[in-house]
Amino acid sequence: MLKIQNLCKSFGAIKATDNVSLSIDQGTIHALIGPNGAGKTTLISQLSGYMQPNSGTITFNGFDLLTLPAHKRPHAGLVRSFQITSVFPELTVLDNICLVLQSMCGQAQSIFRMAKADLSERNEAQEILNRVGLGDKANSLTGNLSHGQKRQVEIAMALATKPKLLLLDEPMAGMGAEESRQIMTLLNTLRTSVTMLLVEHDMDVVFKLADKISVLVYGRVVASDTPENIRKNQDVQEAYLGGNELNPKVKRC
């Protein structure tokens, strides 16, 4: 579904992504891990169009993704979530989803007005909320939700775009154990309907969810393999300072 070849992005003398090449197969959860500063978010930003690479290619379903600006990539089926939750706190949960549905069909003229959707849109939004486990929160103000529930709203907003590939940038960031478990369960239920590229520091989540793991160190992919083989890879163990971060019982904050 996604093929990245020789992708390079530099900031002065710093190579944030250094000749990165990897492929993501349709119907899989592909995890991207690496130490802080490895270039993970920079890579995600290039895929979503928020940064342009210095060189290299990105092909999405056979199409040259670099020809599309960031705001058109969701319409092509590539949607990103952020480390910091991005929702409309002053709107109800249902209106957050309706606003996305309207924007995808060109009806939303202003993000500052209340989403006024017709019955079919509201029904579709309700179905999406049911899917992510927030059906009973439809009429709640989004700003009053817990951090984990806001993450669920963000995922629901992403699903409203009917994505083919979800770019999830640390979806468990700032969560406690129970909230992380709920989001992990949600992502696991979505795996049959949407392909995911998951950037995550929680190794318990990574090794339970991922079909394949790529390891980024100093902007370079040092390994890309199954979770079992990644766990045993000596180069990866050394990159993670003796292997503690590859122990699924040890979580990194």
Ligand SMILES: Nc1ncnc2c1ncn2[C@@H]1O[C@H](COP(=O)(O)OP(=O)(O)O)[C@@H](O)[C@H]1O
The other form holds:
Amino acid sequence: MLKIQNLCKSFGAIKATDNVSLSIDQGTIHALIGPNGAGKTTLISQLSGYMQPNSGTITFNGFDLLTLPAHKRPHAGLVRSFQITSVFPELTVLDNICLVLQSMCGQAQSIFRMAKADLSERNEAQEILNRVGLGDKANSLTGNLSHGQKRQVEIAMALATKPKLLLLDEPMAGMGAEESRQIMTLLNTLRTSVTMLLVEHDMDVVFKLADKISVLVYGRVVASDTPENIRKNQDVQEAYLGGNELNPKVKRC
Amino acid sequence: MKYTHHTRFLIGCLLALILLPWLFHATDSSYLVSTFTRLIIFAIAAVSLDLLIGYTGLVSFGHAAFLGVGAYTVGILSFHAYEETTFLGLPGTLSGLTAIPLAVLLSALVALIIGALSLRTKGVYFIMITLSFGQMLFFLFVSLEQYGGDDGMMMFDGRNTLPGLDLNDRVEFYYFCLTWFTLFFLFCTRLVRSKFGRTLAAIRQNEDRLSSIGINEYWAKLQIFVIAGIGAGLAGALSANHTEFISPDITHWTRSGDLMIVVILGGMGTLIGPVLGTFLFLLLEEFLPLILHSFGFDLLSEHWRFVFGPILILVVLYAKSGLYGMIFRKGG
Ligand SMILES: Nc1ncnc2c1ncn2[C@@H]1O[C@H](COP(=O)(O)OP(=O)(O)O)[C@@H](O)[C@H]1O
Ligand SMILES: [Mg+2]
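Taking the form predicted on its own as the starting point, write out the structure of the form predicted together with this ligand.
Complete assembly follows, chain above in first position.
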């Protein structure tokens, strides 16, 4: 479904993406793990069009993704969420989702459709909020939510685009245990319909959900294999899993 | 609750504006009709600027450029009608049915060009580039020797003609402007509550997030920039008719600055605010020198801006969202 070949991206002397080749198969959950600063977010930014790579190719369902501007990628089915919560604080939670829905039906510029009068849109948005466990917060201002709840909005917005390939950048970071469990269950039920690239630090989540795991260290893919093989892999043990670097309780930003 | 409060206030204001000419007639002060015509025209431009500043978060410092395009379109057409000469092979005209729509169309076109270029920048750069475009137009108009250069030109044949309406009549022209103001205001009310309005609010709050949900923010910004340009162009066309005189001053950067002050003073991100701001600003500008004079402060009367400035600062400091905030937030 997605094929990354020889992708490179540097910031000055830092090679944030160092000759990465990776493919994501349709219908799988592909986890991307690696220590902080490994280049996971940078990779997602290139896939979503927020950054341009220095070299390499990305094809999505067979066509060249790099020629497609960022705002067209969600319409092609490729959608990202943000590690650093990025919502619309002065809109209600429901309106955050409605905004996504109106965009996906090509009504983002519609002057003659009243925002609050589209009942089917509002019902659909409410439905999505119920699924991520925010149903009772629909009419709150998003800026007034707790950090964990804003993370849920972030995921709800991504889901509202009805993605084919979902790029999730540490979706559970900063959520409470209960919320995390709910989102994990949700991702598990979505696996039949949505392909996912999941960046996550919580190894329990990763090993429960992933069909395949790739390990990124200093911008390089050091391993890409099934969860069982990754667990056994000596290099990965040394580079990442066994070391003290792995600490899911640490708050990341 | 808030909605009815608003609506009642608006209907009250509109009724007052409709009845105003009678009041002035009864009190033998009909010249004030002209003052209020000016307020209403300026308010159209102020509301249109607030679509950019308050609703979309685009601080445009060159909005007077579109006033200029609207005014000069009407002026140049009238000039050639009077001289019985042609402009690019086309005859001039005094007909309002041609001149006013053309003024609006050209403003839209100029807004499209200026917007397409300046919206590639953000923040302070956007402020500076819109300011530069405004000044470019100012100097363009100054260089038009045929149309009076920096002295400007008169509309010797009087105001535009319209079937069934005599715009040269003070009161009829007032109602003509009030009608356009009301229509534009209603249009904007719908616009900001539309789905597009929600997109604009999203741009203001977190513009970097838009492309990830499939919205082309550049295109959305360009669209609102053109709509705002149309509003200001309409105001420019009416303004030319009002004064029957067009000069580059209408495009000067201080005009753009006045418009921004009015929006901030009245309350950004509201439609009523810029109207209130316009009324306070222009009425103070007109009457503050007279008031000061009548109290015997002759020196201050000459330098009335020294009193004017602190009043503006006080309003902005003490009312969070300007005059709008004073009226609507305190009352609950
Ligand atoms: N916009 C940027 N400018 C400069 N350096 C950056 C930028 N974004 C990321 N980096 C650097 O690239 C490296 C990878 O960062 P990132 O992709 O955020 O890692 P991860 O998401 O795996 O924690 C880090 O060294 C980081 O400092
Ligand atoms: Mg990251």
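Basically, rigid core = biggest C-alpha set you can superpose within 1.5 Å across the two forms. Numbering follows the first chain given and starts at 1. Worth saying up front: this structure is predicted, and the values here are computed from it rather than measured.
Superposed on the core, the two forms barely differ at R73: its CA moves less than 2 Å between these two forms. Once the rigid core is matched between these two forms, the CA atom of A125 is found 3.6 Å away. A C-alpha shift of 5.4 Å is found for G135 between these two forms, based on superposition of the rigid core.
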